[in-house]
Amino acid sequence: MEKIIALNHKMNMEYEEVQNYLKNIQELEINPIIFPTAIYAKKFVDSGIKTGLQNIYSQNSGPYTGEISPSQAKSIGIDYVLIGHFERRKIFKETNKDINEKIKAAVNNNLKVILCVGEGKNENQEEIIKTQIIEGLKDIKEEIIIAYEPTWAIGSNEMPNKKELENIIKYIKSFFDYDIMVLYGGSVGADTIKTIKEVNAVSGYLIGGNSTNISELKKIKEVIS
């Protein structure tokens, strides 16, 4: 099965940079799912790129200034949504209950969900991930995708070793009665991709910091091709 390459742009790039990026990423031919800043999402959709949002709200309409609803996302051709990213949990104080409500709203609008889970440096890895999965997916029967991102690895150039990664992916898969796809995220770059690639259970990569760096993406492509 072809590996998923998910690119989370976060709050990066201005309009002219996006124009150049669109040309370069298509020439790179890696067939990614791109999660751009929301105001640029329609440009990616119109370019024929699989496009997701980095976040949605749990309601389809209403007096929620600044939010984007799942039905609005679907109406412009969005296919995917990233939910529960560490930065949403930490900076915007999203709880597992908030995340659960967003996932329900997303699947009710036929959006494909990538749920992010992961533990901090000194946290109980299995307990944290178990709680995030059970509470985040309460009453949800639809198949989703998991992105495992140990929070201590994000932006640190550190990551679990091959054995650690194999073990935690096996643990994540144990909660599901289908062969769930599990991506790895957290300092994914040309220097770390070799280790990740060696873990057969990894279904793909969630790339954050390097997602807007075309030269780094070229190097990553060379390793995983």
The other form holds:
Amino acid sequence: MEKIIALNHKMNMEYEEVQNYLKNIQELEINPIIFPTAIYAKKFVDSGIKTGLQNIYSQNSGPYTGEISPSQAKSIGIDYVLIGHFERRKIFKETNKDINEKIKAAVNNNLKVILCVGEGKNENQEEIIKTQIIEGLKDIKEEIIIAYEPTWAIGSNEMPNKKELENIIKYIKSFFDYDIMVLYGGSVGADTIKTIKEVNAVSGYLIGGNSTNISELKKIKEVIS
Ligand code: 13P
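Having seen the form predicted alone, the form predicted in complex with 1,3-dihydroxyacetonephosphate:
Once more the chain from above appears, this time first in line as the rest of the complex follows.
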């Protein structure tokens, strides 16, 4: 099965850059799922690109200044949402309970959820991931996608080796009674992807820093095709 290429733009690019990027990414023909900064999302949807939001709120409407609801996202043609990204957990103090509420709201609106999990450098990997999965997915029956992003690998140019990746993906899959797709994220680039692509259990890649870099994406495409 073709691997998923998910591009998390985070809070990067201004509007003119986005316009150039759109042209270039379409020419690249990698069929990505793009998670742009939310204010640009409709532009991506209208260009026929599979588009997601980097975050969502847990309510469909109401007095929640600055937030975006899952039903609003759905109404402009958004299909995917990242929930529980490390930066949301760390900077915006999202708890597993918050994440669980967001996932419930997202699946109720037929958004495809990518739940991000991952441990820090000196943390108990299995304990952390188990808690993130059990608490994050409490009472959720719908199928979702997991993105495994060890926090120490984000933006660091470091990543797990093949064996470590195989082991943790097997562990993650053991919590599900369906064949869940697990993406890998953390310092994915043309060089590091050589290791990741050897891990059959990886269903795709969640790319951050290089997601807005067309020439690096071109190199990534060459390596994986
Ligand atoms: P980097 O690719 O910059 O390490 O970021 C990974 C990430 O956070 C994707 O969600």
